[in-house]
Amino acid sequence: MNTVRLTTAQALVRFLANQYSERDGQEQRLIPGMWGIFGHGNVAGIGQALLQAATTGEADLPYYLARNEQGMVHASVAYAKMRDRLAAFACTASTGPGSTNMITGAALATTNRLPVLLLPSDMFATRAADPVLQQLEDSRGGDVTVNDTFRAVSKYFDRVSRPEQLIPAALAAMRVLTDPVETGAVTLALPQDVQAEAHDWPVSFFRRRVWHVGRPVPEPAAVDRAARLLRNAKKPLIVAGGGAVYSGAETVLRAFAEATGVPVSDTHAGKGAVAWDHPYAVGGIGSTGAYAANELAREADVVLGIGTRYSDFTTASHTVFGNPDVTFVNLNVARLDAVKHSAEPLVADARLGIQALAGALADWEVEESYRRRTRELIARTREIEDRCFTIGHSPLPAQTEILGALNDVLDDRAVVINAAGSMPGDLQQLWRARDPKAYHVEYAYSCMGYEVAAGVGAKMADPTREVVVLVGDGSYLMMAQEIVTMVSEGLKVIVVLVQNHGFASIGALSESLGSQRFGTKYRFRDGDSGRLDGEVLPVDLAANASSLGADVLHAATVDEFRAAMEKAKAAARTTVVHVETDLYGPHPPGHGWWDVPVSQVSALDSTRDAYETYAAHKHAQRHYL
């Protein structure tokens, strides 16, 4: 057999710069790059190998510096969304601490279900220095190490102990991180000396493979009978999930709804899948959705859910779908999700399966006074949003005067980037998507600090796109360091900084649930209370930026602020806009609730009072069955 004489890490190197995606006869590189930082563990390994490919071309895998483990992974899953899971980046961090700083990384892939590659750096696999520099020392076996806490965050986790074990370890990486069922975080945690330990490879190891991301075709008898239940409905509404975008379903789904009459609502994923001004397209649904959606979810017969699973924030815990006889048909290329709320399955591709329920249904619409209905609810959230836009807040500007502007200055394939605090909620009903990359929000793990790393990991993904980062006070103060990536880089992204001086979204659920916005606010200690209630802190959000590299431009008013935004927009460089707004809002009023639990008990009667409300909206809450 011919082979070829090469460390773990030399061959991993080579084999992942040979491997390639395929959908639809469009073939691109899965795994484009890799993400790292380097310490003891990686740093004569992977880091040897990756010199040694650039230095003698021998394989092309670009590395990519970061400045923090969970914004190299943050960074990755961004650029994996951005090219429909077609792709993905591996990322490299050093014994210990660097390797489980990406835990939170791999978290929020895997519940995104987007692909993600981990090669964390192990402990000696001879044990011939033990215990070594950050190795965990467990009583109960000494095989385990803080790697193992990747096997509940991963969809696939091995560990390479031995070089020819990459051989099986790295196929089955692939197969996971290629397969929109199963995909996630891919862990392949690899022992220091292994990773620089010499093995004769097999060359054929290292030829080209593509690996072809199918469609999924539904069977005729599941379509028959969704397309039964759905010819019977009165009041059918779809739910638009990210499954919609990942398979390019956007064309034949806005085809579905003029054809049929049926409304689409869509959530934080499925954003974008039919345009906000599209005459069926009623808005994001649930918890923090918008009017129309979820009234016509209250009064929905049949549901059609499209790539989506069914978070609790989707259905407003559990309330949103008021109907006592609503039934759900679900079309999902996994069963897990297809078979929710008792639902009558389809599994297959979004697309084809789409395309398969119009065949079904060509000679059936909805009546024309639920067209009327559909119609008249839209008008009314239109309203909602414009007073939302220009509400003339003072004299700082309410949050939601700010998206307004936002929406008027950025084109149609601008991206915007959120994840946590106040703004997701308020971009679910007020931000206005014509294409389906223009809106970027994680809200699957809805993790703070993945902002800043997305912006770079969208950049990267399309160049040709304006990416705007939006990021509160809160999520900044977690993770900014990747700005420094962007200027290293030479990415020209737009963070829009939200200073409000505490966490908006948490202190308003506090004051819900009877918690009086309890610890909540950026404050000096007060000497009296000694609470955190005291002035403001004196905290120059600006000034960190312009330090880490970046143009700052301050705005005070939203005039101010669609100013700064067209200079922004001009700029050839990472440029921050830094404005203030209120931290008690306005906001966007709520359509939906969600189930936080409230002390049942209390001494305060702000709790006893939120209690009674909890309860009442606990009366409400079922399963689908």
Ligand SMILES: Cc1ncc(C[n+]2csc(CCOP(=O)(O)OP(=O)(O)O)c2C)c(N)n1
The other form holds:
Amino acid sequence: MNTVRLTTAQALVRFLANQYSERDGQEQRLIPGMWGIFGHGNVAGIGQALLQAATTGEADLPYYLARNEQGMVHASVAYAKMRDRLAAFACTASTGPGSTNMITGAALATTNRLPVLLLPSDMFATRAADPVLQQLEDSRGGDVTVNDTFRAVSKYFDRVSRPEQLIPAALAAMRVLTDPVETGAVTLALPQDVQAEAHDWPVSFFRRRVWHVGRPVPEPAAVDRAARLLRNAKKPLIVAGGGAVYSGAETVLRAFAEATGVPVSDTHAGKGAVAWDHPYAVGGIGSTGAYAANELAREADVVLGIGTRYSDFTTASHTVFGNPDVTFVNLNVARLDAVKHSAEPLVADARLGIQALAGALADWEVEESYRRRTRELIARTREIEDRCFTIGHSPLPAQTEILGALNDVLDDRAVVINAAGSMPGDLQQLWRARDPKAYHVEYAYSCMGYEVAAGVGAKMADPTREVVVLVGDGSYLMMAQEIVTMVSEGLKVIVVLVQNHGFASIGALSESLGSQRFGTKYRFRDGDSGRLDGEVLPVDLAANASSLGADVLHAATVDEFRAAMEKAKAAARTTVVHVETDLYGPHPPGHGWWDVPVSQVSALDSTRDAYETYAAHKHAQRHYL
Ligand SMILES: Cc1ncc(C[n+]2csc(CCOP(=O)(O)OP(=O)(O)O)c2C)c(N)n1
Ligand SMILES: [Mg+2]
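Beyond the form predicted on its own, can we have the form predicted in complex with the ligand?
Zooming out: every chain and molecule, the one shown earlier first.
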């Protein structure tokens, strides 16, 4: 056998550099590079291997330095999302805290079904120097390490305790990363001594490998069953989720909606699959959904879910579908999702599944009265949106006005990124996406701190697009450090920093649940009340952004914001646009509910009142059986 003597780390780097994905005849690098932060555990293993690869040219695996390990996982996940899951970065971290810093990113990747390869460093396989710096040292078992915490959040986990274990582990990792059903965080824990250990590797391990990402075809009988249900529908509604985007189903979805007259609502991950102003686009659905989508959902007799996992925000905690006889047809590549809500499952790639349904329903369309109803609801929704955009709130602008201005100044290919706070809800109702990549809102894990780091990954994935990170002050304070990475990598990203001195989102939620916005404002502790409801803090986040190397523009009004955005668009460097908005809204009117339990007994009037409202809402909640 032809072999080559390399360390485990050198072998892994060489292997990763030779992996490709392919779909629809298009090949691309599956692992385009590796993010990392070095410490003991990886500095001399993976670190040496990356240096050797770059120096000798024996493997092409570019290295990128992040400022926080969680941030590098977010950047990787954003890249994968932009690339429709056909490419995934590797992330190397040092032993202990460097590695466990990646846990939140891993959970985010798995929850969103987006691929990332995590390479936490592990304690010595030989245990020669135990306990090493940053080792857990568990008295209950000698083989327990902090990296075992990755198991719960990884779709594949392996610990490479001997060099030769890398071969099956690496191949299994690629299988899971490239499987649209299984994909998520994949973790290969690498003991620090094993990383540096030499082994004679079969040369064929490093051959160029192409991982074909399939488009599973629907079963004809399942298509018939699904088509029969739809054919009998009077008020059908499509819910387009992330699967519609990742499969590139937007063209066939649009054609299907036009031919049949079935309106299309969207989830956060699905927004942009059909352009906002398409005649059958009825907007976001669910807890923070738009008027048209939620009204249609209330009446719908058959719901066609396409690539959606039906999170509680999508179903408004099982209340948005109000028709007692509603039934579901779920087109999904994953059976897990296809069978949800007792649906008629259509397990297939979204694009192929829609094409099959279109064929089976070629002579069918909804009645004209239903098309008219859809048109009327859309017109009413436009009025609501326009009011949100032009409310003229003072002295501070409302967030909705800022979003309206942003809609105006960005072109169709621009990408807006967001994840947590009050903006996802506003955006789901108000954002006018025309392109499937225009709306990049991570709302499966809704992780504060995703935003800035994701800007790095999104820009790397497609440098031809304007990337605009929308970030609240709370999220900014959690993780703004990757601005430094944007600057060092020369990535021109616009960061819109929305300062409202606290949590507009959780504050409003708290108030509605009778908890009086307790602990949701960034304020001095007040001497009299003993609570955090004193003066606004003298915090200057713009100065903070500037100190990290970004150019900063200030906007105090909506007009100033427009002008600042024009400047930011023309700029060549990372630019932060700082705007203050009103913590108290107003936000778009709500058309859906979200189940967040209220204390059943309470000494507070506000909580007791909220409980009554909560109990009334609970009545509408049901299982779809
Ligand atoms: C990592 C993380 N911690 C906590 C939460 C819960 N949470 C959701 S929104 C929010 C406040 C967000 O504040 P900010 O970014 O200022 O946005 P705003 O609500 O003011 O729009 C919190 C604490 C979360 N989503 N993620
Ligand atoms: Mg805030």
